[in-house]
Structures are given as structure tokens and as C-alpha cells.
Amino acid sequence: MSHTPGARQAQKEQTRQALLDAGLQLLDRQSLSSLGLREVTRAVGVAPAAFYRHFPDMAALGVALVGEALGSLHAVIRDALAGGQDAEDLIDRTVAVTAAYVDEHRAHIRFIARERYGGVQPVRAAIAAELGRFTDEVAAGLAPQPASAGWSVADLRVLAGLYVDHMVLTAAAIMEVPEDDPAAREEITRAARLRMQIISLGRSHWAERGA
């Protein structure tokens, strides 16, 4: 009977993760603040009471949906602003980084897009503190670089705002090109080195701005 709490406890377990990728799958289609309770656990198979042992209510889901599409991606940013200083670099790596994590997670990035400016306010806010953090990471990323010298914190920090919003929108304009239309994909991703080199060229030329 020793095993039986930790039976238990990877049983509930699963059946919060099976909420979760019912959630996510459902939302595929519609918007959270479109989505019943009696939908999501009636795709799991389980009473519509058993979703309160889990979460207390959508917005929770939602919440903890916002948690796994983003949760990973800090390690992702952090090792692609490791990987050196030279600006041509940092963008071909961030480009690279922010393709294929949408590759990896494409359901979880369309949910995000869609509910960034949806109707469920705890979702908005988990997502904005979410890219809050991320800004705060490339931040502490750039502070170090040479090109950096000069900025203020404030200054820096608004710089790492932009690239970052460059990274989500660059992320949802991957998702809209099908899958078998490389060329597609590949114009949004020059596009893309495009918009941070010219990001880049005025991060140059900021500093000059005092003299």
C-alpha cells in the first residue's frame, strides 16, 4: 500500500496534463474566452467536476497553458545570447532560435498569439509578465556587449523590448505559412534579419545622440 499516494499522485498528474492538451487542442480552433469547461473535459473523458481538482477555472488553465508555451523559451534566449557578441551572429542565432521553437511548439505559439490581446485577463497579464521577463534576459544579455556602452538601464531595456516583440511577431508570422511553402517561410526570416539589422544599426548610433 506504500506505492498507493504516489500512485495517486502521477494519476492526478495525468489527468492535469490531459486537461491541459485537450485545452490546448481545442483552442486550436476558437479563442479561450470561447471555450466551455464541459468541452475540455469531456475530450479527457472525466466529469466536469474533476476540472475544479485542477484548476478553478479556465483562466487557470489558460494561466498554466501560458506557463508551457513560454516557460522553456528563457533557457532557449539565454543560450543564443551566450553564443557571442558579433550583431550579425546574435540575429542569424535569435532568427534561428525563434523558427524552430515555433517548429517544436506550434499549437502552444498559436495560443499565445491569439490570446496576447484576447478577452481572458489573467491570461493577458501571465503573458505579459512572461515577455516582461524575457525582456529583462536580453537585457542582462546585451548590458555586457560593447555596443552597449553608454545606454542606461532604462535605454537598454526598452532596446530588449524591441527585439523581443520583433521575436513574437516574427513567431506568428512563421505559423501563418504552410508547411510546404519553404519559399514563404524563408521570405519572412530574411525579412526578419532585416528588421533586427536595421534595429541594430540605430542600437550603433544611439549612444551618439548626446554628443
Second form
There are 2 protein chains.
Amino acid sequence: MSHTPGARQAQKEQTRQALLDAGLQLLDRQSLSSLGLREVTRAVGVAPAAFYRHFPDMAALGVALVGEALGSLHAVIRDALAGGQDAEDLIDRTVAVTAAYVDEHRAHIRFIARERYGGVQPVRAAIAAELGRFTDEVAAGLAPQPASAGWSVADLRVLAGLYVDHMVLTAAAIMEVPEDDPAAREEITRAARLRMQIISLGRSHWAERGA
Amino acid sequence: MSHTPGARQAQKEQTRQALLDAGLQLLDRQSLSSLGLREVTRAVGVAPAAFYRHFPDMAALGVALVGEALGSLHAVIRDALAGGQDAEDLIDRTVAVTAAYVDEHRAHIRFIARERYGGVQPVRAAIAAELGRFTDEVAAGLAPQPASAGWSVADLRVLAGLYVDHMVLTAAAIMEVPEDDPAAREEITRAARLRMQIISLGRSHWAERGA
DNA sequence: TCATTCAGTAAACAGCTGTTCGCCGAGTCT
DNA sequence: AGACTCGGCGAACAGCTGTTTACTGAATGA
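Having seen the form predicted alone, could you give me the form predicted in complex with another copy of the chain?
Okay, now the whole complex, with that chain kicking things off.
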């Protein structure tokens, strides 16, 4: 096999991952455009020049982090959409899943929220592309539902985008709440559920909208 | 008068404004956390040390920019809310006003979108505070409308937050579209109007929501 | 008119940055 | 066993960074 790991590639992959981990950790308190190459290699305990064996740029490391952060999310979305038919339950579950995801991937979520409109163009583009893919997925999941009768394909994609943006906003809001303040956190999730209810209500009355 | 400008204070204010302008321009392609003090003073044509006569920090300059960017928005919001009663017209007008505002204050809007979840804590806090104030204003504007019957004060604030977040999202989306692509821009504003319609529809059917 | 205030200066500080270079030595392939 | 690949190293490069210092000179106020 040509792509059997081998001790060689395994070591390389390990260093690469260490660079990603250190970068993500350092991005807790700053944006990607101010993250230094030496800063990252120093945190890993490796020579500055070693960085170039893995990434040509800081931007490239950022793009790799986007993949890490949003790659594992597709399964989550599928689960959220597939579940029971009751709209109220579905909303509760979606918000709960989002909250749990933030807890497990706090640093990644912060990175996405921070760099979505951040100063590094390739990273912004990578995030936009990934979120666009999510929107397509959500739209595809919405289409077969009975509540989608009377919706054009284009309009359904707009609705899906509304859901996706709302999910990102909710994740960012949960992330910003201090961990030791469960009351504030409950307030955030309550608002998130309410927002989803408003949107879903608008969706279900779409057919009867007037002038 | 002790606070009459005087040639002295006028000159100082002028330099301060030049620092803000240069900073904002440089932030077109990077985030605040990577903006250098010398970079800004160089662009203005002033000695590095002069910076400290106006701001203790880059963070302080950032906070001042938040005020600049969002201070002039209150009047716009008031206008948008006050207008005609017809829901459809109100939506069209709101989106149009938002688009126009982006054109006039492109750099400021980019700054807000970029730093809302950016790496500089005091700036994030300033933006959150200002947006919170907007939310209160919108909630207060919504309350007296007939469509707000059956809404609790707390829920109205959540709805207002939804509108505000949606406005910021729309502004950011318009800002990202290239200026020489009116078709893409029309697509964005169409989606923005559609989103507002969904939300408004949900709002007006709030009373009859079920389990 | 004379003393005071203070925005802006020039220079120096130590310390950091990204990038290139040739070299080493362990893992790999034949 | 021998040739080769290639991830990581250490050193050097020019150039940049924020911050402090003592200063100048014009606007100010008595």
C-alpha cells in the first residue's frame, strides 16, 4: 500500500496536528491575522523552519482549522433534521444539540465565529463555502417535509440559510457565556428556541401570506 | 467658555480623527488584533509616540471606532421603525435603508462585522453593548404596534434581537458582495427581504401557536 | 508680556518577526 | 547493505514592533 501510514508519515501527521492544536489554542485570545508563525512553533516545541514542512502560510493553517471545525458537523445536522416529526420537540433538540456541540468544541466554534468575517481572505472563503454546503444540506432536508408545500426551491434555500445563520449565531452566543453561569446560559437557549419558533411559525404560514 | 474648541484643541481633534481614519482604512485587510501602532502613525505621517497623546492602546482606538460606526445608526433605526404601517413596504424600506447605509459606511460596517467576535475583548464588549442598546430601541418601537398584542416584554426583546441580528447579517452580506456585481447584490437583498417576511409572518401568527 | 501647557518630535531600547540556508540523521525502498 | 528521502534543526538575515526618554515650539491664560 502506498498510503499505509508508516512510522514516518505518522510522526509527520503528529507534528502537523500539534501545530493545529497549538494554533487553535493561541487563537483563543487573538485573531488569525495576528497569530505568529514563531508563536505557534514555540508552543509546539519545534524549530520555526519546521512550520514550512506542513503549511506554506498561516492562512493555510487557518483553512485546515476550518475543515477540522466544520467537517464533523455534517453528521450532527443530519441527525437534527432526521428526528421526530413534532416541531416543538425538533426545536428543543436542535438547540440542545447545538449547545452540546459548543461545549465539546468551544475553541473551534470561537475560531469560526471570529474568522467568518475576519481579516484572512482564504479562511473567510473556506468558511463561506462550508456554510454554503450546510445550507444546501438543510434545504435538501427541508424539501420533503409536508410543511414545505408551496415553497420554491430558491425560497427554501433562503429559509435554510436563515436556519444555518441562526445556528451559528446561537453557537456564538452560547460560547460567549461564562461557563459558571448556568442562568445566563439558560437565558440564551430560551431565546434561541423562541427565535426558532418564530421562524418555524412563519414557515408554516407561508402559503397564506398576503400583499 | 472653557470648552470652546480653540485652535489648540481643534488641531488635536484633527490628528485624532486622522488616526481613526487611517486605522479604519488599514483594517480593511486585517483584524484589529494585528493592527500595529506604528502602522497607523506612519499612515498619518506622525511620530509613533504621538499616538499615546490620543489613545493608551490600540484597543482604545478600536472602541472609539465602535462609537463612530454605531453611533450614527440610532437615527436610522428610528426612521425605519417609524414609517408607514404596511408591513411589506416597511420590509422593503428597511432593507433598502440598510443597503444604502452599507454603501455610505462600508469600512465601518466591515469593522463591526469583523470585530463583533474578534480577538480584542474591550472592542467586543463595546459592540455588544451598542447592539444591546439597539435591541432595546427596536423592542420599544415594536411594543406599541397592534401586531405586538399577546407578546410579553421578554419575548418582544428576543424578537427585536432577531431583527437586529438579521440586520447585521444582511449588512455584512451586502458588504461582501463585489461592488461591480449588481445581480449578486440584488440576490442578497431579495434573500434579506424574504427572511424578514418569514420572521414577520411568524410574529403575526404568534398568538395562535400550538403545542 | 511672561510663564505655563501640551501636541508632536527624534532617538534609542530590547525584543520580536518571517524566511532562507545547509546540514543532520532516522525511516524507507531496492 | 546501500542509496535515498525528507522532517526537523540551528544559525543568520534584514526589518519590524511597542514603549520610554528628554526635547521643542506654538497656542494659551494671567
